[in-house]
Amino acid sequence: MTKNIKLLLATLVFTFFRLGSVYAQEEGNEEEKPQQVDLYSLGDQNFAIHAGMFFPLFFFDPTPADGESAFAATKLTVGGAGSLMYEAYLNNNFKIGLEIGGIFAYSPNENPFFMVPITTRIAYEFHFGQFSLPLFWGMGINIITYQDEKNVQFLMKPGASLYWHFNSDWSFGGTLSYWVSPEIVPSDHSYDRIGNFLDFTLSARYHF
């Protein structure tokens, strides 16, 4: 009986030290794992250029007459879009910026239609591998020119981009933006309209 007890105690002691060795080895391996390093920090900046297509979707009438649809075609052609953008990072994910751009399209009579959006924007950027996915919200003004008429409207531009990091300085990708541009007529709200547009652009971004 005494021999069996000694054997049992020896087995328990050996198991205890064996478990302690394995635990210490696992802790060492965890310490050796490389920690994730943030790509950006406060003070990092980027400059981007976008160029692509503009898609007029529809006008929305918030107060349609009885029997009339609240949605109407814009009667504009598909056009071109482009913009320049500057952004500054607040940390690895949040950033703020300013964007100025321009679009052109044509009416059914082939008259040129221009819009110049100027927006401030805030974005949250996800990072995974060599890719970044910024989700952004822009707000500002939209300067509209059609023939001899000029108009300035409020503008909202939510959207998303996807970038591939070519190196530490450059990344390339695409951007999709949705435009909401309301025209409010205080003297007669029956003329109020909300323009809905879309643009898709290819993007090049320089980091500094």
The other form holds:
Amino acid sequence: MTKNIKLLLATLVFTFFRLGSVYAQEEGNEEEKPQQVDLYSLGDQNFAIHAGMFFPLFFFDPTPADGESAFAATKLTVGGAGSLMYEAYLNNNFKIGLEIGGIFAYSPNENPFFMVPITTRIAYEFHFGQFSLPLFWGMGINIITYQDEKNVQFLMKPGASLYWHFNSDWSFGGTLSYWVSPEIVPSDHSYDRIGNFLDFTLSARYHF
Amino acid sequence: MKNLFKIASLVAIFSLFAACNDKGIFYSLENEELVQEKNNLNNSAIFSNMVKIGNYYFGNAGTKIYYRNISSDSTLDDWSELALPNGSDNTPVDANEPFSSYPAVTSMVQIGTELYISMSSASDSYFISGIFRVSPSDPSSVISSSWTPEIKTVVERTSTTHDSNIYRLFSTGTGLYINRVNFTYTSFNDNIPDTIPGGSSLFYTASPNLIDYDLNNTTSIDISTFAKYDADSEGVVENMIAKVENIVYDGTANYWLIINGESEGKLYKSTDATTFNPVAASPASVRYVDIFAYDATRLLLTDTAGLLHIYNGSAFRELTNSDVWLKGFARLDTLGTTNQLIIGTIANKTDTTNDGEGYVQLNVSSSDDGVWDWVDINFSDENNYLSSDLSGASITGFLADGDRLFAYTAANGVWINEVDQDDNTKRIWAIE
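Show the other one: the form predicted together with its partner chain, since we just had the form predicted alone.
The complete assembly is shown below, putting the previous chain first.
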């Protein structure tokens, strides 16, 4: 055997044993419990943009006249909705944020109806592999304009989103929000109404 | 003190959430009804008067007169433009000078089955004014030469002071009042009259078709003491005689006239159409907007304070409304709402918009006018009136014709109220 052949054999033997030890190590790890890694932590933030459809559901009359239903059609058309949202994570699941948006729809006489909600929100986000499912509750004010009238009202906006993580920066998905917007008329409470609306938007979220 | 601050803060926050308007936006939306657009007429058309002659309605819209058939058939109910006299082919006249482009139709009234109009135009060379009449049984066949001239005056514009005449007509049904207002110009290029008006005269005729350009066959009514403007735009005291605002006839006994001076209106009454006497105790320190002769003894008078005055032949009673003025009256009896009047509102002249408040309704069901009062819910509130632009419009007048009611506005087109074809239990408004 030449010196070169001896060197080649030694290399192969070393390589065999080295690889063997690596495979043995991986087989040994399969028996250990997988370690959970948090996606987010305090200080992580995201910015999201939403655009989609607005669905007027019904008005609720808290003091209906005798024999009359408390529920009435809004007579609005399906409209458009959009919003910008900022959120900050408190830990892997909880986050708080601020959202400002706008919707438009039309009345039977094609008069435009606008609402501009400004809400703070708290959300709990579930994570499933490449997906995350935030459930949120927003509260704030709702600026409403219709013809010459303008109102500022209280607003509750619960909802849920589903995101697919495209990469570590971006995730895409959809958001469903339910609007509960009471309108109080101090001069005559028979005119009080609680607006119930829904919006469904496609969402893009940037993490930083 | 801290608690007080907290309470105040809570109240302030709560008030932020409260609706600012009377009924709330959501309630308004819930009750919004569809307002039909008939597309018979441009929605920006502004009528100053409407009359019905034969099978046609006529509306005076600035420089035009529109007409439409009374039929509800959508193939017949479009408005068309009525051909107007051009001023040169209407003989006999004192000059053949035609009107310049777009002469103004300063008034339009109905006398029997004829339409009377007054027109006026100004060019660099002439001021031309006239009164014409036509029998419009078939408006589509009316051409310029179809109009019979009653009066035509041509004033040449000179470099020295000169006057122009503007005629305004008031009908009693068969008789005609003519208010001739002179505007004074001081130079050739002066397109703004020095004084409004420079002078004012009033004439009456029971035979309107017999007047001529010299106003023969009319009775001159001396209104020189009725009301005056005290100063012109340059502050020179000239004691100008004011133009007549309106003249109405109750159909049986009395003729009523309102005329506004510099700061105060005057109400006059006549029993022979030409001898007018001031009405004692009429509202003072305000100018008048409109009058309506309800019957042989009772008169409704509105003023620039937004008040309605009910005169019963001996005393006035006031009903307050708001800061808008009240103008235009219509009876609702033929519409199925008996013993009710609607009265239009127009924007207060101190406002910068044309926004009025639609119309208000007066309950006149009692024989005792002392209890006449506004009604809370107007005859068409429950339907689509509150959803329409009419409810926020300045209404300049109404025309009630059987089961149909027109309301014409200062900036929101002409509206028609009829029984809903889909639900004959209710009446709805539609824009012409």
